[in-house]
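In the block that follows, a single chain appears as C-alpha cells, in the form predicted on its own.
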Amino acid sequence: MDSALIPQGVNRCPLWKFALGIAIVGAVLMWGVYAMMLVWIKGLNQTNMNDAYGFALWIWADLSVIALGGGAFFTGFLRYVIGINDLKNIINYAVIIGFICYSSAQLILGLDVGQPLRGWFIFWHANVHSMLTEVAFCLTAYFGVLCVEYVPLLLENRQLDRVPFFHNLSHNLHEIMAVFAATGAFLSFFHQGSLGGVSGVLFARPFGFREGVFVWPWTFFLYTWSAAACGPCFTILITKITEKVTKKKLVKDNVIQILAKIAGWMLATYMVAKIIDTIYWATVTAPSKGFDLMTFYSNNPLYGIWILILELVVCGIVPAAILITPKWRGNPRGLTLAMILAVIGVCLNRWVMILQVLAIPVLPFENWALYMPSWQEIATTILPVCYGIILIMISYRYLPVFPQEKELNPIAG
C-alpha cells in the first residue's frame, strides 16, 4: 500500500525506517503538545514572562519563522511574477517550508494570546489603529494563499492524480498560480513590514524607535527586506539538509546558484540599508532622546556590544560577500556557511528587536531586565520544529516535491 503512494520513478527508504523516524520526532513533538496543553489549561502562569517581558521567547520564535518563511513569497514572486523559470524546480519546496513556517507562527500566536478560542476577536473587534491588526489580517490571508499553493502538490500524489477531478483541479490551479504568487507577495510585504513597524513606533523604547516615512518607521522596510533576503537562504539550507539526509541530489546546482545569487544581492543591499539605519540611530535618534550608543549594551554576557558586531558583520556582511562572489558562492562549503550565517543573522535581528528592546532600562532607577524562558516555553517552541520535520518527511515521501529528482537519481535497471 505504501509503495503505491510513492511517486513513480524514485526511491524511498523502507517503511520501517520512515516510521521509526516519525516516531522519534513524534515523541519530542508530544512533549511539546503536553506543554502546550498545560499553557492552555493552566494559563500563561506556565511561562516566565513578567511585567518587563510581555513579549518573549514565543514572539521571537514567531517573528523568526515568519522571516524564514519569506522564502515562499519571494521565490514565488521571482518564479511567477518576474518569470525566472528555473526556479520551478525549487518552488514546491519553498511553498512547503513557507506553509510550515506560517502555520507554526499561527500556532505560536495561539499560545501567546492565552485564550485562542477568542482569536476571532482580532477580526470582529479589530483595533484599526494597531499595526498588529494589519499583521493578523495579512498573516491569515497569506496562510490561505499558501494553502492554495500547497493543494496542487497534494493533488499530484500518485493515487489522487488518477482521479480526473483532482487531476484537472491541480492543472487549473497551476495555470493561475501567478495570481496567488502576486497576492502573496503583496500580503507578505505588509505583514512583514508591520511586524518591524511595531518596535519602530515604540518611542518610549529608544532602542527600537526609528524615524520614518509618513506613518512607517524605517524598521517597516528593513523587516520586509531582510525576510526577502534571508527567506530564500533558509529554503536553500533546508534543501541542502534534505539532500544530506536522503543522500540524493534533488535540485541542480544552477537552480541553487540563481536563488543564492539573488538572495546575496538582496542581503548585500539590506546590509547597506541596515548599517545606514544603525549609524543614523546611534548618532541622531538615540542622542535626541538622551541616550548614547553604549547605553543600549550591557556588561552582562547576553547583551554585550558583541551582539551588534555578530548581527552586522559576522551574520550580515560575511554571508552577503560570499553570496555575491561567484567563486565563493560556487564552493559548497562556502555556500552552506553563508546560508547558516544569514539564517542566524535574521533570527538574531528579531531577537534584539524583541528581547533587547524590553531588557534595556529606560529610567534612571531601573536595572537590566533579564529573562529565562520556562521549560514550557522551550518545549512549545520546539513543537513547531518537530511538526515541520514530520510534514517535510511525509511530503517528500509521498509527493513529487522535486521535479529534477528522477533525472538526477536514475533508478538502475
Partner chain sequence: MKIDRRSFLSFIVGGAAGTALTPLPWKITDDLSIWSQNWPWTPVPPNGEVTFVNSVCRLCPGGCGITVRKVDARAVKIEGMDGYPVNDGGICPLGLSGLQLLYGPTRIPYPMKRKGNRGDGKWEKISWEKAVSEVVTKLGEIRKNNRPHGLACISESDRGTVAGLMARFMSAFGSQNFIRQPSMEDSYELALYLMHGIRAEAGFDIENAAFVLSFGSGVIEGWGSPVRMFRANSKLIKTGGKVVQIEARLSKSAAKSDKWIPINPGTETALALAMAHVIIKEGLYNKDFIENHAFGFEDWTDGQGNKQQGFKSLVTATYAPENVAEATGVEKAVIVSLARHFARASKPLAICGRGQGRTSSAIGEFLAVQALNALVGNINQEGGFHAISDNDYIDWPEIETDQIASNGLQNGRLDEAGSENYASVRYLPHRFFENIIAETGYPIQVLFAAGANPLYSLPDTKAVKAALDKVPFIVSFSSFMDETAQYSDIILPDHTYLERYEDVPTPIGLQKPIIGLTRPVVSPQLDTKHLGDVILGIAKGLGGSMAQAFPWKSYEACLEKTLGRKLDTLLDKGYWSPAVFSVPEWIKAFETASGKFEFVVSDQDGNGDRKTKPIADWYTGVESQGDPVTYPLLLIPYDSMRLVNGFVGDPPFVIKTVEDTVLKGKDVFIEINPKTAKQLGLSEGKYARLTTPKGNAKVRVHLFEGIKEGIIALPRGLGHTAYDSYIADKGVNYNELIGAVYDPVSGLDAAWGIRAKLGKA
Second form
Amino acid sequence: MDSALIPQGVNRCPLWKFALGIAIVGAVLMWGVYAMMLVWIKGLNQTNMNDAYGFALWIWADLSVIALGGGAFFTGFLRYVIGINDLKNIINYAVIIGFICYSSAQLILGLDVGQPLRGWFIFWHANVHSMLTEVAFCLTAYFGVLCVEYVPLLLENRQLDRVPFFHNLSHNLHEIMAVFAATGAFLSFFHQGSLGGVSGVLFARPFGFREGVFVWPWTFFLYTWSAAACGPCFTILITKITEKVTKKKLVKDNVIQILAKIAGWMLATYMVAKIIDTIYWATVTAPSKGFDLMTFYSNNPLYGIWILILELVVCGIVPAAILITPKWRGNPRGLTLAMILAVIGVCLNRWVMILQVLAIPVLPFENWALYMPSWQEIATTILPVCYGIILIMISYRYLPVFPQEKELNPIAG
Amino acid sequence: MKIDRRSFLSFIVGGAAGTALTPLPWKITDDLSIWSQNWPWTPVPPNGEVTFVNSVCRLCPGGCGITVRKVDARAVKIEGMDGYPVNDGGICPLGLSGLQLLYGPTRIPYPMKRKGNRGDGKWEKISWEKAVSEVVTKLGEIRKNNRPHGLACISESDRGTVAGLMARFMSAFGSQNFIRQPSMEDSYELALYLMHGIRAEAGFDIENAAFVLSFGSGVIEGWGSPVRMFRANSKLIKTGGKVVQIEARLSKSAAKSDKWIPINPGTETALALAMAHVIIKEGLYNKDFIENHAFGFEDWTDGQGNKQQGFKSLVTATYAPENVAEATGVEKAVIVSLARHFARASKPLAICGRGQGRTSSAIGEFLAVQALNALVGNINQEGGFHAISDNDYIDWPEIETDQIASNGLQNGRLDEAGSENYASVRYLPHRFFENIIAETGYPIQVLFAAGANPLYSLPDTKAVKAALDKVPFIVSFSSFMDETAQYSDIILPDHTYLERYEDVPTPIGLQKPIIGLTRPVVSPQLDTKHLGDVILGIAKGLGGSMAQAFPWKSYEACLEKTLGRKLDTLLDKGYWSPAVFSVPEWIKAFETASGKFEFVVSDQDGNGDRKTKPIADWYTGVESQGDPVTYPLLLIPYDSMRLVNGFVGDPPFVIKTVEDTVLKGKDVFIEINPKTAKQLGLSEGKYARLTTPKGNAKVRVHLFEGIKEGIIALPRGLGHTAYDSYIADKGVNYNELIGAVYDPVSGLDAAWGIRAKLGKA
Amino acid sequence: MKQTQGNNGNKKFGMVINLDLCTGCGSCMVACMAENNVPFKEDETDKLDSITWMRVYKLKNGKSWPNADICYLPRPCMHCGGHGDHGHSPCVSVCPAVATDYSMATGIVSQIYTRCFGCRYCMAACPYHVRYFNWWDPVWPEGMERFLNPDVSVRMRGVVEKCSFCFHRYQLAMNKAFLEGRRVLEEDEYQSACTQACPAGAITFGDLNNPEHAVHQLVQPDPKHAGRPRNPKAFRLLERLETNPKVYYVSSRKWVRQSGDNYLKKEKQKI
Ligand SMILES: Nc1nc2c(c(=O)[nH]1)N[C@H]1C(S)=C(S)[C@@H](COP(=O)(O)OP(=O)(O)OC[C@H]3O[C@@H](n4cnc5c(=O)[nH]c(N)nc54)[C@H](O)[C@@H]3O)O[C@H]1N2
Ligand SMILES: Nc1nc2c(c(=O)[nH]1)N[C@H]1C(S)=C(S)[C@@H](COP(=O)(O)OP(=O)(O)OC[C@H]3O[C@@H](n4cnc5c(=O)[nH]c(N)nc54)[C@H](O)[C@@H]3O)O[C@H]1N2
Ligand code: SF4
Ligand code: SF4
Ligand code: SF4
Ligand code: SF4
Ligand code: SF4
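May I ask for the structure of the form predicted together with its partner chain now, the form predicted on its own having been displayed?
Every component of the complex follows; first up is the chain already shown.
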C-alpha cells in the first residue's frame, strides 16, 4: 500500500516490519512525551536539577547534539562552498541528521527553561552581551536554514515530486542551496562558537573561564572547531549504523574516506589547539585565580584527572591519529573506533564544560555538588533520540536519501 | 504551473510577511506570557494604608520590643522596636517569624473538646460558654469533694498579671500546685535566696563588664534575654572586653569568645572552686567585700556551738588546681592563669546556666560561680552581677479563702518544693510528675497547662505522658496545637501575643527593671479568648469566694487598675522604667541572717536559726545518669538561635535557617568527634542508633572537630510530634532521651547530660 | 562608552559585615524572608533547593579538637560591579533577556521576575550561589499569605530570584524624600531588612561612595582597585575573580580572612 511512496528502484522492508519498528521506538517516545508533559505542567521540580546545577543533563544533551549535528553545516560547507562534489552523496543524510539534532535541541531548550511561554523574551529583550542571545539568534536562524535544506529532499518524494509546483520549488531550492549552505556555515560558526562561549565567558567560574580575543573566549573557537571535526564523524557513524541496520551499503567508501580524512585533520588540529588551551589554562588562567589544576579533579567521587586524559588522549589524540593515517582510516574497524571515540570525546567535552564547571566549589567553604538526573530528565533526553530514529526511518523509507543506494544495491531482475 | 525565481521569492517573502501580519500568533504568544506573569495561583498581596504598632514579643522570656508593620488590617512584618531598652531594634529569628504563628495552620481556632481517645487528635468544636461551664463543672466537683488541692497548673512564667491571675486562682481555689516550667531562673533564684537572702532576679551588666567568664552560658545562643545579650556581647567586643567560654563543646559562644576552655561536662563546680582556690591563695580577692560584707568565708561556729567549715578552708583543702585538673580536663596552668586574669580584670563577671538556660542545674554550680563574683567583689557593681528585686507593681487585695480552700492549702505542694527537704526551692516540676506516677501524696484531678508544653519540654517525656495519663482532666489554654494541647481533654485557646494586652515584667538577666506592654496588633483572627478573661470567667462561674477574689470586670480592667498611671507611659512609650534606679550598696544589699553575703549555705527557719548542712555538701555537682560500661559515651544537648526551645514549635522561617548538618529530611544529626566515630565504625552522614537509659532514637552522624572524644551532642528544639506538617516530624526530641537527676541538696533537676551509646543502625 | 561608578553623584550601596560580631543567629536570613516574601516548603533541608537570599555559612578552620574554630558568614548577593566596576557583573552580562541588570545610579543588581524566563544562565555565572530558582510554585499554608508584603512582588514558579538589597526600601525612601522636596537620602533612611534586624549589629549598610557613610569608613574602598578594601582586616569574597563585590567582611581572625578566597598550595604556605 505504501509502495507508491517508496522511491523507485530501491528495496524496503515489508510494511509490517517497518510499522513494528516504528511502534517499538514510538512506545519509548511516548514515555518521553509523558515525562515532557509532566515537566511542562508541573514544572522543573520534576527534574533533579537544583540551585547548584542550574544546567544539567539537558543542557549537556543540547550542546552535544548541536556539536554532533555539526556534520550538517560542515559537510554543507565542504560540498557547496569548497565544492567537494563527492560529498553530495552524503549531504542529504548529513542534513537530516543535522535537522534532527537541531530540532531536538530546540525541544530540549523549550523544556529546560522555567518559563517556556516567555522563551521569546530572549529575542524581544535581547541582551547583546549574552552568549545565549547569540546562541538563540544564530541557532534559530540556522534551524531555518536546515529546514530549507531539508525541504527539497522532502519534495523529492515520489508522490510529491509529481506535483509540478513542488517539483519546481525543489528545483529552485537546489539551485540556490549554495547560498543557504554558506549562510548556514556562517551562522553555525557563530552559534557553535557562542555555545563554547557559554562557559568560556564565566569569569567567576575558573574551571570554565578562558581568556580570548575581543568578546570571544578561546572556547568559542574550540567549540566550532570540535563541532566541525566531530559532527562529520557522527554523520559517518550514523551512516554506518544505518548500513548495518538496513544490511545495505548506502554510501561509497571513497565518499566516507574523504569526509573522514577531513574530519581527521580537523580533529588533529583541534587537539593541538585544545592542548595548548588546556596548558595555558592550567598553568596561567586558573592559578591566577587561586586554583591548582588538581583542585579541579580531587575531593569528589566522580571527577578525577582520568576525565581529562580520557577526553584529550583516548577520545582526542587516538581518533585523530587513526583518521589522519590512511591505513588505519581505511580499516573499517579503525574507522568505526575513531568515529565512536570522537563522538564520545566531544560529548565528554560538553559534559565537562557544563557540569563540571558547576560541580566545582568556587567559594572555599562550599563542597562539590553532585547530581543524578531524575527519570523525567532521562526520558525526555531519550525522547529526541526516538524521534530521530523515527524521522530517519521515515526519511529513509520514503525519500531518496542516498543517491548511491540504487547503484550500490541493484534490484535483481 | 511554472515557477520562476521571481515567483518563488515572492512566495517566500509573501508567506513570511503574511504570517507575521496575522495578529493571531503574536497576540496569543504575548497573552500567554502575560498570563504566565499573572498566574492566578500566585498570590498578589493587596496594598493599603501602612501603619505601625509597637508591642512586646512574648515568644520567649526575652521580652523584646517589636514594631509591627501593618497594611490595612493585615500585619505584614515584625521588626525590632528602635530605642527599646532591651533590644533597640534588634530581633531574633523567632521574633521575626511571629506572623507565621499568628496566621499559620498550627493555631487552635476555637474551643474544642476531645472526642475519642486522648491524643487521637479528634476534636469537637464547642462554644465558649460550654467550654467554660465544662471546666467550672469539673472544678466545682472537686471542690465539692473537698479536694481543691487536686487542681494543678503548669505555666511558662510566674510573673506579670496573667501568671499572677493564674496563681491567684490557684490560691483562691485551695491548691498550692502552681508550677513554673524549669529554667536557670530556678537555680539563680535559689542561689540568690541562699547567698543574698532575697527573692530576686539575676541581672548581668555584661555591657559594662571587662571580663566575662561564662560557665557554658550560651551568651549568643539565646541565654538570658537573647537579643539583649547579643547587643551586650557586641558592645563588649567593641570596647575590648574579654569573654572566656568554659564549655565541653565548641558552641557559637565558645567560637566567638576570646578563649575557649574545653571542659569535661559536669565538672564546672570543681573548676570554679579551683579558681577560687587560686584567687584566695594568691590573695587576689576583694578584701573590702570579703572582710566587711561577706559571711562564712572563714570557719565559724554555729548557734549550737559546733565548728563549721568556711569557704576558704573548703577550697584550700580540697580544690587545688592540680586536684581537679584531671577530672575537669583543664590543665593546672590554665586554671591558675584563668583565675589570675579573672581576679585582676577591672570588671570581671562570672555567669552560668547552660546553653539558653532553659533548664535548672545543680545548685552547687551556681553557688560556686556566684562565690567567684563575690570574691572579686563585683556584686551590684558596674559591669558586675546585679540582684534585681522584681518591681512589685502587682498589688492586689488579699484573697479571702473559704473553708474548702483553706483546707486544700493545708495539703502542701505535690512537688514538695518548700517542704522540709527542699525548703527554699519554689518549683520542682519533674518531681510533680514523678509523684503523680508513683501515686505519692494525693491524686491530681485537673491540670491546667498555660503557656507551657510539658509533654515536649520536660525531661523524660515518656514519664510525663505516663503522669498525664493519671490525670483525669487536662485543660489546655494554648493558642497552638502543641503536644500538651493535643493530649488534653479540653482546649480554651488563648489569643496569641499579637492579639492581646499583657504586661511584661523585667526580662531575665536585665540589670535594671522595666515593664513592657504587649498589645493587640491585629484583632483576634479566630474564636479565641484572652487567658485572663477566661480565668475571670471560670472564677465567676465557680461563684462565692472565687468570684470575690476576682473583682475585675475584664482582664483589661484588671490591667488598668494594676498598672495605674504606669499604663499611660506604657501606651505612650511602649515601656515603663523607674525614673531613678540603682542597685543597693553592699551594706543594704543582703537580707541573710548575717546581713551579709553568705558563702555558707544555711537554710533559715522562722527564728533565723541556721539549719546547716556542711558546706561541702552544697558545693558539688551531680553525676550523669547511666553506667559507663553499658553507656561509654556522654550525650549532651546544645541550643541554637536557629531552633526554638520554648512553648512554640519552630516556625517555617526558623526551621529554614537550620543547617543540613543538623537536620536533613526527617533525620537529626548527632555531633561526634571524628576519632570517636572512627572507633565506632561510623562516618559522616551514616545512620546510627543512639541509646540512653531513657530511650533510643535513630540519628545520623555529623563529624565535628569541636567536640571532645567520647562526647556526643544533640540539638534541642526538634522532634515535635504535634503542631502542623511544617513543624512536626523533624528529628528527635532530646527530652525523650534524658531523665531528671536530682540535686541532693536542692531537689532541682540537675541533669546536664546522660550516658549513651551509639551503634550502627 | 565605558561607565564607571566614580564619584559622579552615583551611589554605590554596599554592605559591611563584621564577622567578629556575627553570631550566626540567622536573624538576617529570616528578616530577609519576611521582608521579601520568600517562599518556603515543608522540607527545607535540601539546601540546593531552598531559597535563602541571605544565607549564613559556617566556616571551619580545619583543625582538630581542641584547636578547632568556627565562624559564621552571612552571604547576601554581592551586587558585583564586575571588572573595573563597569557594571558587568558575572550574572548581568550573561542574562539573555536583561531580566537582571546593573544600576549605575545605585550599584544594585536588579532582578525582574516577570522578565526572567528561567534559563538559569545567571546561576551558572554566579560563583556565590546567591541566585535561587523557583523550582516549585510558591505556596503559603492557608491564611498565611496574609502576612505577604505588598512592597515586594511574589515570584511565580520557573524564575530566578535573589537578594535585591531591599531595593523597594530605596524606592520608598526616595518617594518619601521626593514628597518632602529632597533629592538626597540620609544614611539611615535606606537600610536593608537584614541590617535592621541583626541583633548583634554586625551588618552596616550604606553608600560606599560617600565618605560620610559608615560603610565607607569601615572598609576604606580603594577607587584605584575597584573598591578593594584598604582596611587590612576587611576582605571580599573571591576578590581574585575580579567580580568586585559590594559586600565586605571584617574579621580579626586571619584564617577567616583567608577562607574568603582560593589560594594555590604554594601561596598558602607563604601566607
Ligand atoms: N509615590 C509615587 N508614586 C508613583 C511615582 C512616584 O515617583 N512616586 N511614579 C509613577 C511612575 S512614573 C511610575 S512608572 C509608577 C511605577 O510604579 P510601579 O511599577 O508600581 O513601581 P515601583 O513601586 O517602583 O515597583 C514595583 C514593584 O517592583 C518591585 N521591585 C523592585 N525591584 C524589583 C526587581 O528587581 N524585580 C522585580 N520583579 N520587582 C522589583 C518593588 O518592590 C515593587 O513591589 O509609579 C507611579 N507612581
Ligand atoms: N532611582 C530611580 N530612578 C528612577 C526611577 C526609580 O524608581 N528609581 N524611576 C524611573 C521612572 S519610572 C521614571 S518615569 C523617571 C522619572 O524621572 P523624571 O522624569 O526625572 O521625573 P521626576 O523626578 O518626577 O522629575 C521631573 C521634573 O519635572 C518637574 N516638574 C513637575 N511639574 C512640572 C511641569 O508642569 N512643568 C515642568 N517643566 N516641570 C515640571 C519636577 O519638579 C522635576 O524636576 O525616573 C526613573 N528613574
Ligand atoms: S529574643 Fe525572645 S522576645 Fe526577643 S524577639 Fe526573640 S523570641 Fe521575641
Ligand atoms: S543577624 Fe547578624 S548576627 Fe545574626 S547571623 Fe545575621 S549577621 Fe550574624
Ligand atoms: S553575587 Fe552573583 S548574583 Fe549577585 S551580582 Fe554577583 S554574580 Fe550577580
Ligand atoms: S534565569 Fe532569568 S535572570 Fe537568569 S539569565 Fe535567565 S532570564 Fe536572565
Ligand atoms: S539586603 Fe534585603 S534582600 Fe538582601 S539579604 Fe538583606 S534583607 Fe535580603
